[in-house]
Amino acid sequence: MTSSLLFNVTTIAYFAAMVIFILYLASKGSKVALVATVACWIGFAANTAAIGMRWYEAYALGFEQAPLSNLYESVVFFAWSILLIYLIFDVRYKHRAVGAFVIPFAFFGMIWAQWSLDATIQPLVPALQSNWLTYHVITCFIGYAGFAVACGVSTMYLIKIGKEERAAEGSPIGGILGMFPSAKVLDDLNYKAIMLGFPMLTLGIITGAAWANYAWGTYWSWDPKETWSLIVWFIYAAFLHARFTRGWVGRRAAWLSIIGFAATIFCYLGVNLVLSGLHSYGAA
């Protein structure tokens, strides 16, 4: 069994969850969402069991290191903690639609892996041989995952509350919004996830302040991977603040949840793909 029979798997797994999840909002059959939820879980076991497989390979190459040091093994743990946070709130509030709008994240981002980058095993350059990478890139993922799922709560609030508000009071809405959880249960959901990923995001900061100091002796040289990173901050910040601001409930600070996590995507792929900096998952 190697590691990319297992990506493979893992690939597969949630394309049928993700496809899963919206024959589910059409057929509204909740047998339906739970084979969704056990693909999800089998794509979660295969992504986990990959990860630790493509670690084992590394070693058995003589490289002491984690697998989380180039842009593909970042990719495959990204959509690895999508669905770690995804199956946390699956496990929590059992809303089985959230999955549609939360699972293409993951999906997509193993079919660009695996379809595009380069997944051959290669050593860390000396800047990065560092255990602060792995608490670094763990704590920023597990952040970036929570955004992905606020991202897609959020989406669908939006397209939930237009709906509510033109509909008659106390009357049901039918269709495939009628499967969407109701928009204040939506806009807790997306407050929930932030919650857990500003924190994440937060130590992702402090840790790689705490490594660029310990390697380079500055904690905080405004390269632009580390000033999107802190404007990632900033609009979550402004979320959560938005939260008890009037005016800024409901549709803005959606909108805030879903540029905070398009910011995130930048901060992640765009900087390496379109600016310079330190971070170059050591493909310079």
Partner chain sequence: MSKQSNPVDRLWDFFCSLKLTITILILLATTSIIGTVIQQNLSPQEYMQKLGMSESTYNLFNSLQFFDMYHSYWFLSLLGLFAVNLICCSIKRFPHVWKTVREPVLVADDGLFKTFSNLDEVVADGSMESVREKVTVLLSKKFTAPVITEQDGKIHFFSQKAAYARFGVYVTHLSILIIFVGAMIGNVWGFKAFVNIVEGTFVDSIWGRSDSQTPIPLGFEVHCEDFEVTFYEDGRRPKDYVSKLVVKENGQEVLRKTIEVNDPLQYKGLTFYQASYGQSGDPVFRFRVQERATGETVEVVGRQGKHLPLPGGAALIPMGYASNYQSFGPAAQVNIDVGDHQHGNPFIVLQQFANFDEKRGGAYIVTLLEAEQDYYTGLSVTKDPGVWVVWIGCFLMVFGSLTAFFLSHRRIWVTLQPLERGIGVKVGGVAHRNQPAFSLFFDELIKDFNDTLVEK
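Okay, that's the form predicted together with the partner chain, but what's the structure of the form predicted on its own?
Left out here are the partners and the other molecules; the chain alone remains.
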């Protein structure tokens, strides 16, 4: 068994979960939702095992490094993080319609990694040879995963609220939208996902600063990656501040959550692939 094979199993399981969750919305069958959830757990287990196996394979090649050193490894870890946060929410709240809007993030990440990115295990460049790498990547991506869940939930909210408003005028909610949680519940889930992701992103920035000082002798250099990570932090800080002090809920909160995740994706991928800087090795 190799990590490549396990990552293939992961991709297939996430695809199956995504499709079955969509079928669940159409069929309204609780057993269908259960099958989709089982597929999620299978994919998550395979993803976990694949990351562990890749770590073992790196050590076998003489590279004492966690599998978090290049774009391929970060994407598959991002997919793992999304499933981690989603499954925590599923165990806690059991709103399984959410899976149809969150699991696609993990699936498309995996399919892109498997089809388009270089999966070769390579030694770390000197700037990456620090335990701070592991702390920084793990905290950042768990934060990103919280924002991915919040984005999926916010998309559901915007779809649902329009229907609920029409229902108030006499048009009943039915069909697929009848399987969504209420707009109030979705707004609350959006807030809770960001409340989980924001502290992790904050830790990611702090550990990144410590890592930068170790690697380059300065805690902050306004590198494009650092600048965009700060932009993302301010967007979600504004979300929480507006909610606490001005009572921002509903559409404004949902749109800010979606904008925040778009900024997160640009910080993660756009900066690496489009801009140049100290973090350009992340595109490798």
